[in-house]
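The chain below stands alone, shown as structure tokens; this is the form predicted alone.
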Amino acid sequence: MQFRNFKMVDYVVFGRGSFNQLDEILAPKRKSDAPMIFLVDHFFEGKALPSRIPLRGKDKIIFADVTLEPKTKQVDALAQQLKDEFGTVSGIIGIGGGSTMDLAKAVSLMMTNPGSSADYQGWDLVKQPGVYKAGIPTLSGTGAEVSRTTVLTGPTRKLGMNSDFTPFDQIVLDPELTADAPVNQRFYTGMDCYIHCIESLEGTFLNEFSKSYGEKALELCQDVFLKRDHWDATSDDKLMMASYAGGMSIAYSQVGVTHAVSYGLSYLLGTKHGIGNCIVMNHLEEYYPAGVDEFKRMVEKNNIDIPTGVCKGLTDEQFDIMINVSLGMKPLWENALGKDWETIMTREKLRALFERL
């Protein structure tokens, strides 16, 4: 048996305030005359955080504009005009959603291999290590800040550069920057990490590595969304935790029904992922019905309003797009219903899945 030799993130630092170690931890990453590029979800744009980043010699902040998910052609402009400005960089700085993280991850991947970032979408084929790269989460829940993908929009698939090289080399988790976070935002971010856990603890690739994470950060979600009458700073630091565990929970096995089928949602409909995978939760019970059951009680508690009828209208050619791609997601589709999975969930049973949605 060949066991999978993971790889992770190098460096962690947690706590309320670890922001403030941002400018010790860069120092030695520093080369001279080459810059650290911060880019910095938009939503931050003229708030105070921007004015807190230790910004030395010719760094610069790049606000990224993440309205939709990133694209393999924002990835190419960027790392393109990194390489006309500057020639080279120290380092890629993420800090906001996963959006902005994995924009981060493929920036730096894409400053030292040649090509496209469309080239690399798929499995181990990144063969460059990219520039020096830390994430800084703003939301907590798509794990982003420890997974070894970075997923993108590319010209004929939404799938992700998945490789050894694409962890960071350093995370900060200071809960204190998601204290602002919109409520919506929040809650559909944190469904993306219940939804990890559920889909791993319940796939065929579960193993104890997997489940360790998963039940721990199934429990701080359960803690979080229904167990508490009040967000306080509490519900933050567990929340932030409950990111990193999940993240660390599918990245010994895998995801499954539900974000497969959000990932076609979100090539056709630019749907975010965090709401994308709330939409598909509502309508799985075929396949998860105790973690829909519990969903939908988060939802209900929270307040939420999770959109319906997203694929009224919509033609067959579109309809083929999106099985198309959710179909292309092989290793998701085996880790939630075998290896026969392409018997089971036919295109017609998934078109009709789509139409329910």
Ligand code: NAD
Second form
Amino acid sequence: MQFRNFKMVDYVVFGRGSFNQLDEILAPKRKSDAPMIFLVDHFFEGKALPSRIPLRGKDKIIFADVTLEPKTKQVDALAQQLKDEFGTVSGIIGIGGGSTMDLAKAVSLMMTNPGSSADYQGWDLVKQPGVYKAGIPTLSGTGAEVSRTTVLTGPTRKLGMNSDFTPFDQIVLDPELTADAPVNQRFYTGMDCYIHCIESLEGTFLNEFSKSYGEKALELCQDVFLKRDHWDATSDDKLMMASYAGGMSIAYSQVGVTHAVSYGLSYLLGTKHGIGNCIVMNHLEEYYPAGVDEFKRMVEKNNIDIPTGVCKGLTDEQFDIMINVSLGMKPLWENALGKDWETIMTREKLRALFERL
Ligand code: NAD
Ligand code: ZN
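Having seen the form predicted alone, can you show the form predicted in complex with nicotinamide-adenine-dinucleotide?
Below is the whole assembly, all chains and molecules, this chain first.
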């Protein structure tokens, strides 16, 4: 097909307090006595949110350990645990940041697809729809709530299960759930959205669809991170919609240099996505001059520390691993630098960039 025909999220609820509607939303999706499984970010263990989850029958809350970003092994183990305990489930509801939402998407798919989630890292390898899945973000920025991927670190690579079966059936966008996010984390994840906008808007794959969403998301990010003089409920509302629109923007284009480089960092050093992107963006004046300048003003205004010197003391082999992972992200480089990207981003040039981080 010449034009991408992409699958989107089926149902969207937006509004402060909309989480309270979850019972009603899930009721028609329940299948006889098969439970709903609520995969909840471990940050909320012992907090008020779990007591607001509408548990019925054999429903279960599982706290997701997202100390590290999701791994194929973790997904496989969770799916196996649910199959052993319940046979089948009515649905998987992911409540948390990008890591928890990605886990929920992947576990839903692995309830019905054989083998390991590592077998499906790539594009359009998933064969069967998963079980019903809903995403409820508690951090804004990744766009994982709208994307057709779930990013997993597997035995040989960090790559998503990109497929038409991956998007959520339902998302519940309730900005109240992001209110307690720590300032640094909120910034790092928020910058993921800002960087999605810059990379989409500055990329060669841009079309009017991506541009419209990207420009709106960018305006919302500029508003919350530069223009408003303090953070409040409206800031949470705006950043949640920025994440949604930023995700829609890259759905029809691609990300770029920041993501390609930060995937290398993340694979070798385990650097988390949001902060990794910030570490890289800090040094990309050559590729995104206006974006980097504005990014630095946002860092300063919000009083955030961006780590430096993260590649100090690494060996040649380690640099090679990062370079290989990074250069493997071909569509990202093509979007950023055009069809001849391989003549522009040589291994030597990329090595020099990694050394500056
Ligand atoms: P995260 O989900 O990794 O969470 C970061 C930290 O914030 C965790 O310690 C978590 O416990 C905590 N947290 C979450 N909500 C909180 C809240 N309301 N208050 C306080 N703490 C809270 O962070 P993220 O930046 O949202 O997600 C990053 C992940 O998203 C990466 O794994 C990345 O690969 C993935 N990602 C996926 C897509 C996609 O399209 N699927 C896109 C971008 C990123
Ligand atoms: Zn991202």
